[in-house]
Structures are given as structure tokens and as C-alpha cells.
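In C-alpha cells, one chain follows: the form predicted alone.
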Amino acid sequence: MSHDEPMGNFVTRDAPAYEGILQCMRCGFCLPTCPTYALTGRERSSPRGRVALARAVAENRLEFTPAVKEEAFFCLDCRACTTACPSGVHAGEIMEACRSQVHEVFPTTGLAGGLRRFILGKMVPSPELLETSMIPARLYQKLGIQWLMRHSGLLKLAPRWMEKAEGMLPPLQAPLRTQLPEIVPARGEKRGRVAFFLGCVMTLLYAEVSRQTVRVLAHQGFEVITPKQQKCCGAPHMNEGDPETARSLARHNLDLFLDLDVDAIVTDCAGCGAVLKDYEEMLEGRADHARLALFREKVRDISEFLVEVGLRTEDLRSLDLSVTYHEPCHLCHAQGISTQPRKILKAIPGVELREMKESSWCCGSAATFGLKFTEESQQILDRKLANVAATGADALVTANPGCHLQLAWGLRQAGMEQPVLHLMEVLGKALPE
């Protein structure tokens, strides 16, 4: 939510809504849920502390200082505080709104500013440019340069964030967007027709995951339409303080998907799902309300959708596999989806679900947080990995690409052998050939 005019010392319309800030009663229920507060013990790095900073700026009691800037980006936006808050304060969204202020008060200039504008304004909104940008990375792997870099020790000379980014890179395939048929027919008795929202990271880094998602949907009796013209959901732009580009992408996707005659719009990316469900709020007053409400009504996470329609299990193969489940923040906290992935795992023959302690605690990825704050991200990740290890499970399951990248990298760094699997990869293993 944003005001028509900036409040106090905020400088643009995309400021946090004052009424949302005032909801905070400073009760402290949020404190035990906040990973950055747990790390620092610092009040300003707690949800209520961050909301207090935003309120002081809105009430002209504080300039938009470097401290406000730091907290805007130091917030993981994991939304755990929102789940815990009795007043429904959205501290993460307030900080997300503050990020757009950062780039007005402290604009990024020079080469860095130009690169930021190109990536957010040109490259990410264009599926073709995104796919082209990954060609050097695929060659880097296929030509053996990655193996050489990792075994030569040269990466140790790079900045820590760069070494981590390289280490997180999974084995790459050709982008899925251009490979998926626009229409995949239902198998067996047809139950409906759905549109598949294929996220940018999924098509580029985890093509096999989304291939399995479409395969699962078809197996469950749904005709699957994957429109080639779809674009990024806008999550990177909201995270990096560029709401205007996010709204432009939202309008494009809204019109594209509502022109399809489908029962639901399904995604296998928790981050995409959270933003797609926020289009109604992002575009309120800028698009027809009835169309926004209809779009929101149709959007479903894949686990949410399969539980709603009822999972067909009669011909699933048995898997001898024990798993533990990490809940992506933008699935459990932003969308309120927690029991559904577990129901699916428990429905797969031969799968044993071993619950981990603090399954909904953030893994420390949080979009670019894991690279901007590498040490803090590592400490948050270590807490998660200790909980994974305590289960003794064969595999770690999650449902968001950012978590997938962070957790897989962390397990390798820690010498732990569990693979990280998306929920749809597990279900895909049980499907008949």
C-alpha cells in the first residue's frame, strides 16, 4: 500500500502506508521470529524497530538516513514477523517500500547505477535477453572452465560474495521456456485446464523442476497451457526497490493470463506465487478491480492446487526415501501455505517425512541478502543446516529456487550428502513412466 503523496520525509508515492505503520503496538511478539534480531540483538534490526524507523521518517522526526537505508536491505523480508503479529503489521512490506525510497535519496550512480538500470529495466523484463545472458554461464560449465576455477583456488582471491555466487550455480540446462509445448494435454480422465506460470529462475536454473511440474499436472488430469509471452513476475524489482517496473510487468501478466480460459494459474515458485497474489494490491487504482480480484482468485501454488483438487495416488510408484521439509518463507509466511506440501509428501508411497526443528525459519537466502550480507547469511544458514542434520533424512525438500540455491550450496560446503529436491521432483519420481 502507498500514499498518493509521500509522507513526511519520504520522497516518492511508493512510501509505506502510514496507517500500516501505526498498526504496530510494539508488543514484541515479533522479536523471537526475526533472524536478524536473533543475530544482532539490536532493536533497530527487529521488525518493531524497523517500523519505528519508518514511522519517525513519516512523521518528520527523522531524515531518511543511512541507518534507515541499511535496515531496509538488512531485513530478510521473510514475513515471519507478520505471521506472529497480533495486529497484522507487515514489517517486511514496509521495508520493501523503503527500498524504493533508498534509490531516490541515495541514488546509485556511475557504472553500478547503469548496470542496475539495465538489469532491472531491460534484461529481467525480457525473457529473450535473460536467456541470452545465461549462454556464457552454460559455456563456462560445458567447457570445463568451472572445474578449473574451482580446483585452482583462484576463486579464493575473489570477493566473498562472488565466490559464493559462483559456488551456488547449479548444473545448467537450456532454458525451459522455449522447450515446453504451449499446450500439454491431460492424461487419463480430464479434470480441467490450467495455465502454468514459469518463473525466470525456474526456466533458467531449475528447468527439470518445472518440467516435472507440468508432467505432474498432466498426470493429474489437467491440460497445461504455458504462454510463451509471459514475463518476470516482478519479484526482483520489488525486492530491489523498483516498483514501477514491477507494476508494468504485473499489468502484462495480468492481461496475458486473464485472456486464457483456464480454471487456475499455477506456479511452482513460492516467490513468484507470493508476488502474483499481490498484484491485486500492487495495481489497485491502476487496473480494473474486478480483473485484479479474478486474477488473485485463480493463482495457486502447485501444492495448494493439488491438495484443493485432490491428489490422484492410485498409480504412484513407491519410493524408499526419507525426507525433511524446509518451508520457504514466501510460501508459509507470505501465502499461508504450510500443511499442503506435507500432505503431498505423506501421500507419496514409501516417502517418510521427518519434521525438522524450526522448519519455517529462514535459510538466509532472501533474494540478494545472501550475497550482500554473506557472513550474516551464513550464520542463519548454519542454524538451518544443524536442524537438517539432526533429522538424518535422505533428502531435503523445499519449494522455492532461492532456498534451493542457498541450501544446496550450504550442504556442499558443510560436506553433507543430502540432495536438495523440489517437492515436484519428489512427486515426479513416483509418477508412472
Contents of the next structure:
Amino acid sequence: MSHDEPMGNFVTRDAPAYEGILQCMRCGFCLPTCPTYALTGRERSSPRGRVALARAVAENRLEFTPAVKEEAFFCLDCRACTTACPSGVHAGEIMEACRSQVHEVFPTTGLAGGLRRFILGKMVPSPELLETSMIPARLYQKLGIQWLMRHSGLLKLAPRWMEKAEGMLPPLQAPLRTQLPEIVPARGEKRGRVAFFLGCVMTLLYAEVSRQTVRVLAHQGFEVITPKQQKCCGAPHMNEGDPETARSLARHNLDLFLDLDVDAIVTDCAGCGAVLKDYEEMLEGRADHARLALFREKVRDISEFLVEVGLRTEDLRSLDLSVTYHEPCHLCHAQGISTQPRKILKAIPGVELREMKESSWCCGSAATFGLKFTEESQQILDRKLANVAATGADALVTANPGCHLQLAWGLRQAGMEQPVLHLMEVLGKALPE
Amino acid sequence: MISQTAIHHLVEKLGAKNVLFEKEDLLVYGYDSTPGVHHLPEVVVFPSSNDEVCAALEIAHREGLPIVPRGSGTGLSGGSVPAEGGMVVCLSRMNRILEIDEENLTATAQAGVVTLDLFNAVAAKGLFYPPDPGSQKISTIGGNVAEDAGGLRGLKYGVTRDYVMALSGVLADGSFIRTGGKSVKDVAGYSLRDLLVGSEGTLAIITEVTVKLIPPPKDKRTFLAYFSDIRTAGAAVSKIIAAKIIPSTMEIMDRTTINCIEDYVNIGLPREMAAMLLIEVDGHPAMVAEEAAGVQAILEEVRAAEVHIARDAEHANQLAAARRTALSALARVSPTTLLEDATVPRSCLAETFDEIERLRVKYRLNVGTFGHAGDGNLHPTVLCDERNHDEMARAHAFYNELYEKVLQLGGTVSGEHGIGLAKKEYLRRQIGPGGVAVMRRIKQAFDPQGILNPGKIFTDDEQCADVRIEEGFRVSR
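Mind giving me the form predicted in complex with the partner chain, seeing as the form predicted alone was just shown?
Following is the full complex, with the preceding chain placed first.
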């Protein structure tokens, strides 16, 4: 991100940095890795094309037009192109920065704008408000209204994204944040002390997964601190083009976690992990560099952490389970974590890992992409489901709540029987009582 | 400007999603992988059959629009840049493999099939299509034919031209042409097929390609040799060839290139070494063993600093894949990577390296050199910044002087990237005005009105217009 005046037709300070755009020499290595380019075959929906559009805007050859806005949001931000790019171009980040321009150039007004500002600016940053917001959804399920809605066909009358969003809701439990003890003691020989970063989607929708993560950490000999004052990591804001709120959340979490005396800050959400590792860049020049570096130094995805410290497997139970692994984009492309989850799966007795084709191809969830572009998202999902089906594995394993929601929904719609499990749920099943 | 009626007709013939004319679309079909050249077309069309190509050409004709064929836009001499605007005919949707003929050992594919997809499809039937340009994952077979693309295996197996058996395409007047066939021998008249290979889209729009396939090598061995000076690496290459050993691959990378690639792939390449050779011998196991021993002996004789053998096929593939990223990886260093394609007789390699080094110092430039050493085909790449006019002027002076030397040595100004927009003047120096005049007459015979990819290879008017590589995305002429 640039701190200087924005170039050309960009308007805010969060415009993409010109140097980063110039880095692209247009070799096209990104083209075969881009899910949206695979869908449209249209250069402007490829990483190379998107970066060229950003360059044209920066060089005053193009206004920040609705088409540029459309491409900025049509980008899945899956970062597959970053992995593929020998020149080190970050097309996904460039598109994120373009999104931050959108609200200046095309301000949303009225109800939609107000709602967006409320959700991103007020609701998501406040754990309490977020938790309260989920009560109606829980009641909706508990009181049988969900059953009624799904069977009455009433949902068919709603916009497609609404029907999909409703269909994606997993069975809800009370948020984990309020239940999890702030300190969970290590079991067996103690190996250290870690802080647990509990993502919003994890606590609200996948409480049981994160409960397992904490259990695994304790079983592995780590004392787990889960500070209750932690807030959203800021990923939704970066994604929606609101870097300002993201930065204020980042500052809060930075201070909170650095005050703890821990060996590592661990998360089981690939999306959170990717952004936490980005705090250093997001806050560069806005917070003490040494503190940012120290924070970056400590952040670990759970699989990365477990492989680094060495997984204790002596007392694991055998599971008799064949699995296939879908790599979350924000784990493999954004964080470069690809071998670790596989190592963990292979270390669990009785688990057989069957590799699927294109395991690191996006599932089409991509934050709100799955709801904004339901049709395109479905096509990307279908490609994934076909690869899952070809493995014949008993279960589909992944490590990110966004993928989890999308894949579970997709499997259900396709009438496929495999459950979707987070890597930590699989490991959790193998733990002794 | 293209008329609304013409757009309407195109949409009618090709379908709305196959005709693009919004500014944002035109912008991104105005470039390929060549630095510094960019020009907006007026319309981009995606035909999916020969008939649709003919229909589009007919409309272009009526409108007086220049026509520029395009595949994936990975060319390195500006071949698919619509230098005079007009209609870009993008063949990426003509991407079916039509036939793999196991009796005649040929494959027939539409022009838009990606090179690596063709390779994989024939490999699944136990056959081998050798040409492997660095961009094989992205480039199309039609583009490969139009530019006569080379690759890493050129030394032993040759380049695209050596595998083209038949071509189908559409001429400037909208008529259909088919040339060559599955017969191994064919001397019926002028070989139009050979004229079309490497014609850079100036003679016809190639829509279908039949290529020759061969049985794959049964065995291979991959060496990595490190050198503390690049001249010795050049000498090693010449000695291996002189010993009558033809490896399938003999690639060179200098220190700058090694470091850029290592920054990207992180596979333990030797950062401190002056040069590295990637050598692969393949064929029958007995021959591979013999040639491998020969290569090893020569590497020891010239005192390579270290010699390593790839652990297994996967490791060998990893090394070749890493080499393919060389050009793009060099772009990590600077915003602009000016790459050239100088090729010399192989016995002159060491001398050419000396000259590159001398000129690099003379013009105070950062240069990364890599290339197909076994073919004498080098890619000295100036790492610069197009916003720095002084540096750009020095870069051009560097190439100017280098090409003088290359021509003196009996080399060529382009081994495998083509002339396109970037090297018209150099071509004239190499083949002389008489050579250019013959080429122009051939062009006239195929395309009397000069509407197919105008401005490429040579300019239409008598004197070669000065192609100015301007900064950024701006008009190149």
C-alpha cells in the first residue's frame, strides 16, 4: 500500500502502489491458475488483465470505471496467481486496494450504504454485537422455522444469494468466545504457552471446531490463552475495501496479543492467519516496526505450528478413515502452507490421504464472492466437487471456515455423502478422551 | 473507428460474448509479453470455427480494419500487438484437439490448444511432442507455429517448424487454405506450409495444425553443473558438442538469473556461482549411460566447480520448470525487462559471453543472461526502468552493439522470438534490403492489401520506419 499521493485516477491513499503494478511484465504465467479467467476466458478477468487495468488507471489512461470496479470484486482474491508469479506480483492485493477506491468513486448511499457501514464499521468490530446478531439465527433453527422455511419453498421466492446464505448455515451453537476459559492448561509434559486467535466465523458458526483446536493444543502440551477482548482480524474489511477499519482492528489485536507472554499466536482459520501475518504491511509506518515484526514472528496457522514443534502421536487412536484434502487459498497461496496439513493427516493412525486433482484450486467461496456471484461461484464449486468425488474418500478435509461453509453446502446440494471436516476435527477424533 | 453496424454484424455472426469492444477489454488485448509496446484494437473477436474466422475477416474487410491474430499473448517480439488498431482475432476458444493418429504418429489440433495440453494428451497415448517453449503452460500451438517457437529441447529435437506437417488457415481475402498433409514426404510445389511457419500472422490466420509425433525417450539423466566463471561454462558447451554428444537440453543461467530464480522457487540453487548449466541427455538407456559418462568427463576436464545429478524424474522436472521461469523471475529486480534473442554458432559462445560482459560494463547496465546454450541461443536481459530515459538509451545502445557482433559471428538477430515490432531494423541489417524486398513481395502475394498484422517484420512503405519503444503502455509507432 502506498503512503504517497495516489497515482493517476486513483483517489485515496489506499490506492495500489505503482511500483507493485509495474512489477508485472505480462508473461501470463498467472493465466492458467486463475479460476475467474478459466470461467470467462476474458483477459480482463485474469490477473494479468486486472493489473493492466490498474496500471491504466494509475497512468491516467482509464478512469476508475464501473468495469474496473466489477473486476476488482470479481477477483476471488484467492492468490493462486501470487503463487504462480515468478516476478512477485501480488495481483490479489492490488485488487483489494482497488476495492478501497470503489467507495470513494461510487459512494453507496441510502439503506445499502448505511447497512454496509453499520456491518463493517460497527457490527463486525464488536464481538458482543456480532454474537447478539446471531441469536435470531439460532432461534430460527431451534424453533423449527428453518425446517418450515426449507420445506415450504418460501425461500425460492427470495433472491438466490439469500437462499444460498440460508442453506449454508451449519447447525448453530452458542458462540465459543464466551464459553472458552481464558486459560486452558497443558496436558502431559508441558512444551510451552500459546495464545489462540479465535476467528469470528469460527466462534459463531464453528464453535465445535475451535473447541477441538484448543483441545489438540492442550493435548500437545501447550497452555492455551484465549483473550476475551480479541476482535475481528480485519479480513472482511480488507476484502470489502475498508482498510481504515481493518487497521484499527489490527492495532487493537496487536497490542492485546503482544502483551501476553506467549511463544506463538495460533489460529485455526486460514483467512485470519493470512491477515494476521499481513499486519506488518498493513500497519507499516503506522506502528512501531519492532512490535510489528515481533507479532509477525509469532503468528502461526495451527498446522504450521504443530509440524514445527513436532506432533506428539504416541497416544493417538486409529480412525479408519479415508480423506481428501482441499487446500484453502488463504493457507496455500497466501501463507505458503501446503505440506503441513498433509503431514498431520498422514501422522494420524488409520487415516488414508487420497490426493484430489487441483487441490489448491479455489472452491468459489472467497469471502462474499459466493453470495455476490452465485452462478460463477457454483461453476467453480462444481469443478471442485467433481475432483472430490473422483477420490471416493470418506471425508473432505479443509482448514478454513469459508471453504467449509461452501463445500458443505455444495456436497449437500449435490447429494454427496462425505462430511466436511476441519483438519482439527480429524485430529480431535484421534485424541484420547 | 469501427462502425456500430459492423459490431452488430459481428455479434450476429459470432454471438455477443465473442465480440468485445468496451475500452477495458480493448486495453487488455493491446499487449503481449513484449515490454513497452501497446496499442488499442477497435474490436476483439473470439471465433470458434473456420467459418466464424472467415465471417469476421469479411466484416473487417468491409470496414477496412487491420486484422491481428492472437493466442494467449505470450509473444516476445510484439507479434500479437495490434500496432495499427483494427480487429484482434483471438483464437483461444478454438481449443479442441481434433485427432491423435496413432497409425501415422500425428496429432491435429485447433490453433487455440495450449501447448502443454497437447503435450499431455499425446503423452497419455505414449507419444511425444518435443517443442517446449518457456511459456508452454500458457502459449497456444497456433501461436507457436506463427512464431516458430523453440524451447529447452531444441538442441536435440529441433523447434516447432520441425514438427509441423500440415496447416489450415484463412487468407486475408477470407478464402480457406490447407497446406501439407500426413505424408512424410511432400515436394508438391512451393512449401506454403513452411512459409506460414514463423510468418508471425502476416500471411494467414492459422486455425488448425497437424504435428508430427515421435516415441518418447526411454531414459534420461539430468546434470547440474556450477561454474565460477561463465566463460568456462561456454567452453564446456562447445566441448560437449565437439565430442559429438547431443544432449536434449543444455541451458545456461548466469549469477543474476540464478539468484532471481532461487528467490522465487527456493530449491537450493547456488547463489554464489557465476554460471550454471542444466544438461539433460535422453534416449535408449545404453546410450544415455554412455553420453552421461561423456558429459561428466568433459565437465570434470574443464573443471566445473561442482557437478550434481538430479535425484529422480521429479527433481529433474523441478529444475526444468525452474529454468522456464527465468525471464519472469528476472522481472523481480526491476520494472522493465528488455530481453533479446541473439543466436550465434555454438563454437562462438564463449566469445559472445565476453562481448556481453564488455558491453554491460561499457553501458553501465544490470544484465541477466540465460538461454539455450546448446543452440547458441542466448537471452541477455537488461534489467532496467522504462521511466529512466538515459538508462533506456544505454540499453538500446547495448543491444545495437551486441547485434553488430552477433552478425559478425554469423549469428542471427532472433533465434526463436521473431521480428515482430521490436527488431525490424535488425532484420534489415541481417538480410539486407534485397532480402527484405523479397519478403515484402511474398507478403504482397498472400495479402495484397496489407491488412494482416500490418507493421510487423517490416513496414509496408519502402524505408523501415523507426520503431520507438516508448515508456509504458503507449503507441509503439
